[in-house]
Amino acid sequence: MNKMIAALAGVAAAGIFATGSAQAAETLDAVKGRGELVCGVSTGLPGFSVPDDKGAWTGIDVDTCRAVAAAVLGDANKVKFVPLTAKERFTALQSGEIDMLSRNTTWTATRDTSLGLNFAGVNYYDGQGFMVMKSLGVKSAKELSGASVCIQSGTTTELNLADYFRLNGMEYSSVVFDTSDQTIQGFEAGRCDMLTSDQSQLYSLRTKLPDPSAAMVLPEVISKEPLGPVVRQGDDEWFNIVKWSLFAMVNAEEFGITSANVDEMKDSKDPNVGRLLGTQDELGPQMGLDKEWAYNIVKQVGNYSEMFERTVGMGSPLEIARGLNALWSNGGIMYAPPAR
């Protein structure tokens, strides 16, 4: 009887598995089919996914977005960008409300084999550190056992700061709010003595205080924050896409391709440049995309290095340096499997 039971519950486990797995696979179709690629970014976080005065969104997540779209639709700003709190992005995924999450979302183990999702690449390599008033009179997080703690819930930040906390014997208590603008305004109103974040997210918070200058990131960096986007698991197709959108703006940049020489590098007689470009080996029908996919991503988006630094970069409010995330020819990590 039991190992009848067991054999039912083994076909309909499998029957589940089979219908997510035919839903999953109709992302590129329900994409193509709408004309619109549906991306999950944050309520509001400068550099990564922010709307201006005018409504129009912008940062390193959307632009990872943009190039998805750029790469299946032809068009960088056909996509319908959908704000979500860091309890809320998972489940969105989840349910088929979005076709990818690019919400500054850190890739773990959890993450990544018990929620029925796949991370896509890492768009921009992070660590988790903690952010004060100067008036606090502190140059290291060690000298604040004791201390109130701002932090967003639903993020890997919490079990960091525990286990950080924990293993230089202090103690501290949380001041826990859902969004990361209250969390800002939580540190503002002296509701806590830091707030903790990743560190990208600090100096971009940091931008929303009336006097940004009255902040310091302090020197501890306490995690391994490798952000990127997110699809589900059980489309390969889709899985592929949205992985070489990001890793071909990665090589247009190891191979000097920009969104302003793109058309005159397509002459080009290097065959790297030519079979990411579709002048040679085609390799966008191989994703079934047109041959052009990497072409429009880098004319419409940029490379990466272009992305980078309009956003987060020396060219944008936050003024963070390359880093970890220059090339790895440059002193990075930042590597793109060969496009061929």
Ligand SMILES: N[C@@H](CCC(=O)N[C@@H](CS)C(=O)NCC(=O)O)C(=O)O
Given for the second form:
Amino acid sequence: MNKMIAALAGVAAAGIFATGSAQAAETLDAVKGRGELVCGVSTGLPGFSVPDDKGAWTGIDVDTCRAVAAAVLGDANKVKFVPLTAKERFTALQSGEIDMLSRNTTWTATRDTSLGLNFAGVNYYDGQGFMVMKSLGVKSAKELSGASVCIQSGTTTELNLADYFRLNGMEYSSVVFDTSDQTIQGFEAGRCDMLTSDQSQLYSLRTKLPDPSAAMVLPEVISKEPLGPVVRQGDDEWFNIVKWSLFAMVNAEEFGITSANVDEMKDSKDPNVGRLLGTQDELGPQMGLDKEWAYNIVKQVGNYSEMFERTVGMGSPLEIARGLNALWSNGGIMYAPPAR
Ligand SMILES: N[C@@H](CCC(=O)N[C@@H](CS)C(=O)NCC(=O)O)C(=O)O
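Alternative state: the form predicted together with the named molecule, after the form predicted on its own:
Full assembly next; the chain just shown is listed first.
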């Protein structure tokens, strides 16, 4: 019965957006008119989106929002961040409460189609893993049949966990929480033998333990979790803006354009640089933006590498290596189509 109600609610939500496209086609105008981008983020996940005690947000997902604000409004600070749990996030986007969602959200077929949403790219390639206390003395998830598992509701994590244990003929019981803070507190209090989530989030949550070195992340990666920004279906102009704001950061890294050198780079003889920075082609006006759109992103937020390193990378408490998130020309899979 519950499944049926959920299915009907999904159909209703998709229906709103099939008939409501006139409203949905006006996101750029709405953001410009308001002078502020409203961006949905997590309730608090260091490295991705977390507020400090003065309410200032940081993280790779926060910077993704700030890049769009720089492109659209010329000011990366003109963003209102709306904290959302995993369960709340898609309704907030469908209902128009937020202009975009940037909340460590995995791109899946169902979310990209029947929810009436579109993923605009990937800002972090992730995969699901497991974290245990070292005192448990296990080296692999395969040793964990019968374990209790701390997990967050409304995530891809739940189905992956069920698939993995079933496929390996293992039993488990889940202990379900609504927010990441509750999940890590449950783990710390011994409510479960292990915590499962996207691996980056395990490293992030581990920093919240009184003694992070008491916990370890197991080697298994059991899924693909491409995380990225999401918009409503039916507004292609807005979809393009969010998509190309992220691509601009990746292309800027590829061409060696940084927040520190972007002013000198405006005189570069490389046509690729000139096109991106608006000194040769004017890609911005083709998207309804100023020709300085990408210049503003790089000047105010940085290129992809700068964003990665300060939020989740070696310059951050998470100390995650680029790995899959290195540029395609550097052994990773981070790749942006040409800006031309
Ligand atoms: N990438 C997965 C998991 C996303 C997720 O919500 N993970 C939790 C576990 S760390 C989280 O980010 N919580 C932050 C919060 O509670 O606001 C998905 O899209 O379903």
